[in-house]
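Next up: just one chain, as structure tokens, the form predicted on its own.
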Amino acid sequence: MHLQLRSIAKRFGAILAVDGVDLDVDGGEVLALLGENGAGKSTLMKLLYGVHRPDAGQVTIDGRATRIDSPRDAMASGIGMVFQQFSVIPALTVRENLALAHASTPWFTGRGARRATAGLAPLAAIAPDVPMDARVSSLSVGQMQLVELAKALQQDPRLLILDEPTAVLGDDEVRRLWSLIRGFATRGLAVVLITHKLADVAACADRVAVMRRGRVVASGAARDFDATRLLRTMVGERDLAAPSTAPLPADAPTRVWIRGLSARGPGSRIDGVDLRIARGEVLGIAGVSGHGQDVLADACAGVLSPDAGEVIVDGETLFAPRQRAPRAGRVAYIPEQPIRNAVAPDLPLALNLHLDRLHTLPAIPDRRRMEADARALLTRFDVRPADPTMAAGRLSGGNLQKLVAARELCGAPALVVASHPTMGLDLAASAFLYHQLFALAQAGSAVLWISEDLDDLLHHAHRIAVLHRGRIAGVVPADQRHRQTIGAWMTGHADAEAA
């Protein structure tokens, strides 16, 4: 396939999201499309996939002008796309979700789905450990991402668009995906990889194109762009260095006690988790995806009622079996999947910023003041566009993440539960969020930070606790000397001793 985009433009109200973009993609190559959150990367590819219609410009495939008005048109033209926001249906099995991607659905649902997907190769290649008859709700976020990829691949596309595919994957899954992407290109597919991770570019890309504020500002062979040039092209001369956490005093008092906490979620559970977090401490939670991290986060934030144990904050039990206190003002929560768990997509940004304190608003709120306050907060957290009247569902994944962070980190909570808080964020946004998170810790908040990026935890956390099969395998200071011990605990070697 040879794809050409010429003078593509798209405006949403006063926002010019895509501004006269020219782009070429050829079969057999991987094009990395980079840029900050809100640069227009996802919008451009959604125009190509028929989710939106361009206001101007032309799409040419193999020398023929092509009109794409819907995803069905895109698929008919040989274009597949894996979105950053999942479209799998949690209540259905993996097999049934794959069957729904067939043009012949609904006739291939139910028992027919077994015949339709029994020999499906893509999922076996990408995720051999994902059972076809498991409900999607029982899968980890990384496994859901791989099911999404399998749905696109079974359409046998000639051009595959991947929107931030490594954002939710662990290290082993990322390496496997890199290998698969290179394999796609070797077989003649054209691949557009939307990413902000320089590691993705180094591992996969043949060419790069960098977008800023709706325009392509640089493009060329990937070998001609080193990390420094890419960063400067993406974000200019801004300082992207993430801050360091302040040293924790030896006598810092306990502010949060997670005492004997047990709880069950759709696909995992925790058993007898016992952790203390000091005032001003950042406690990192490491572990392989699917070992109870989501359940721990939900239970500590009061979203999930525990089966046993309690979450004690400042000496008061907030969450326990059959007990759930209001968390507004005391517990801030950035969940792993904001679009599903932290925003109301159809409500405007201003109301989303007040979701945790709607009960405090007057019966007839001052709309102008609310929108003015929201605009200031959106601007501070660089949510693009900073339009308080826009529905949250229209934001890109990274901007949704920043919206939730703006709401949750703007106060002075006693406990901050941050589950993969920089997922989907570009480097500048990640550095800014770390500044906000660690500033709260320095002001006295206790921070529970869940991440699969061990380097980040080792660099920023005060201590690291390892969660394995729902239990705490061990806790050590965040120091490179303990990397081997942490790795052993993560893989189930509970007899490993701290270095």
Ligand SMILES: Nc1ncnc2c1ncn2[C@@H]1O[C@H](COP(=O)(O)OP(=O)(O)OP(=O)(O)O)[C@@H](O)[C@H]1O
Second form
Amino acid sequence: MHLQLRSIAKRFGAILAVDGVDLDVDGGEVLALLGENGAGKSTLMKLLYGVHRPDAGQVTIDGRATRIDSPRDAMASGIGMVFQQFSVIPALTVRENLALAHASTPWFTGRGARRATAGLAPLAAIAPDVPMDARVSSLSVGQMQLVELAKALQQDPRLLILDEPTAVLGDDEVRRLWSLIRGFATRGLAVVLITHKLADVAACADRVAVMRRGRVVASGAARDFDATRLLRTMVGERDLAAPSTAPLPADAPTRVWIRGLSARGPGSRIDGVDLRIARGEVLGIAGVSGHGQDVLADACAGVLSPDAGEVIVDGETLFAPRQRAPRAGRVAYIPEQPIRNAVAPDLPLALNLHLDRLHTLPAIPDRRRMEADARALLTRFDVRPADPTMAAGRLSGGNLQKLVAARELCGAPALVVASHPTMGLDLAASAFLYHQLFALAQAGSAVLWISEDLDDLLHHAHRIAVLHRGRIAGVVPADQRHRQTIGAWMTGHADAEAA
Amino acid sequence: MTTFDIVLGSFLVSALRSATPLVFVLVGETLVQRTGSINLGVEGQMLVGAMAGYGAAALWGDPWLGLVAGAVAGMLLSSVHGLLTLAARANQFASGLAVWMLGFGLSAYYGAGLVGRKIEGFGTWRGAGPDSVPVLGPIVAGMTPTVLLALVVAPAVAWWFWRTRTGLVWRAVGESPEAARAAGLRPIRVRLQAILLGGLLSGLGGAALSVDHTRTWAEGMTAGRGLVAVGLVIVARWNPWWVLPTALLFGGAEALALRLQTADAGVSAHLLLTLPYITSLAVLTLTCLRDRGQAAPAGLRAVMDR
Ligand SMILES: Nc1ncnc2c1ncn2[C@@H]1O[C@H](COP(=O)(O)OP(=O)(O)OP(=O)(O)O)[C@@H](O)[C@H]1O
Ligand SMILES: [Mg+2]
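Mind sharing the form predicted in complex with the named molecule? What's above is the form predicted on its own.
Full assembly next; the chain just shown is listed first.
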């Protein structure tokens, strides 16, 4: 397939999201689409998939001008898409989600769509361990991503669009996805891969296109773009100071004690997790996704009531079974999937920034002051556009993440729980976020940092705890020498001291 | 056969009978809400159905034709709501109220000549001899075609809704219209279909009321049953399987209130008439306490835009 985009444009109100883009994609090649947060990558691809309609421009497929008015049209033209903000339906089971879109699902599907088997092959091929009859809401983010991918593959597309698929995956899953993507290209598919990770580009891109402010500012063969050049094209001449954590004094007192915490979430659980975090310490939680990370985060932030144990902050029990102190100001929480868990998409940014302390607002909030405060905060965290009256749901994926970070990290919390805090952020924004996070630690906060990126954890955390099947498999200082031990713990090999 | 059996049997019969119109309406509105919209116009659709059904039965002398006419009239009126909300993007509550008023006006105007007219209703199975069986006897004897139809329609729709591909599509649209659209479905079309089917069923419910249950036509005779159905959908947890028990609960409470009234229990009739509502409210509170409102389709809360 040969796809040609010519002078595509799309305006949302005052924002020109896509501004005259020309782009070519060929069968058998992987095009990496890069660019800062809010550059218009997702919007461009949604135009191609018929989610939005372009204001101007032309789409040509195999030399024929094609009008794509809805995802249905796009599918008929052989285009499949995996969305940044997922499009699987949480209340349905995996099987039902897959049966939904597949052409050969029989009319009588049986209970829980158990008779619909035709569309399951891609999922079985890429992720055999995903439970078919579980509700999607109980899956880990990584698993949801794979279901999403399987759903797109079902249609046997000739062009596959992947919007930041590697943002939520762990190392092994990412590597598996890379080889899948290379496989698609060898089979003749055209693949557009939106990403912020240079490793993705190095691993599987044939061509690169970089967007900024709605335009494609550079494109070419991937081998002509080494890491330095890519970086320069993406962030300009700005210097990215590498963030770093201050060394931890040996006698730093314990600030947060997660004591024998057990809790159950929709898909996983934690069992007797016991961790102490010192004043100023950044404790990283490593582990394969789905081993209880989301439950641990929710329980530590008081979102989920534990079955046993307690979370003690500054000597005071904040959360325990049947006890939940207000977390505002003391515990900051950046959950995974902020669009589902941390923002009200239909409310304006100003209100979203005040969500956790609505009860402290005066009865008749001073709107102008709220918006002025919000504007300052938005500018500080570089949320774009910094318009306090805009509905949060209209932000780009990365800017939404920045919005949550702005709300949670602006005070002086005792405990910071950050679950994949840089998910979806571009390089400059990631660096900025790490700066903020580590500055809080330096000012005395205890930071619990959940990540799938072992390299990042090893670089920046003080200690790393590994979560396996809901239990802490072990805790070590963050040091390259312990890499093997951590890897062994993550895969469930109880003791790998020998390594 | 003891008097108790007879009393119990006839009580169950009257519960079933007063639940019957509600079953149809409730099934329809459950489907409408499951696809993510709310139609307040059901009251008007019921009225139009009751009037048209009664008129057709009076004119042609066939109660079956009455049911068909009622269903068609209900569907026609609901198409107004469908076009207003989905094509013209009017607010669904405003549109629902407008349709309600429209239905009220239309049925009062065209029904004026029907007041006091007699119709040939459905016969019952009297004389077939099952009267001697305790409890069951009176029930079987009191069955009418609309009662049987209701007993079939509710489970049939529930089965269709949970076990078939189209049911799955409808559920998906109600959960997330955006995701459904991204999967290549047409949420607007599905919602329209649901609204029309809801209209058909509420018209049928209205006709069942006038042609079979009361065998009269009077202006505004549905007395809020349609609106009650909009609320009872919550009691039924948005689940067609729960429609029958919910409607029976309401019908049972209604029958009980009538019994108490005729037995002159010393309670004000006005208070007694609130019994069905209070019972439903109590059940609603209990079930909501248990599952914390998790049963509602997510799309009911979302705003659809492009
Ligand atoms: N539905 C919408 N309504 C209004 N504005 C929108 C809408 N969708 C996107 N935008 C705006 O269009 C611009 C481009 O957004 P887009 O989501 O395409 O960015 P992106 O390149 O995918 O960024 P990210 O890396 O953060 O995902 C942003 O300024 C965003 O706020
Ligand atoms: Mg995006």
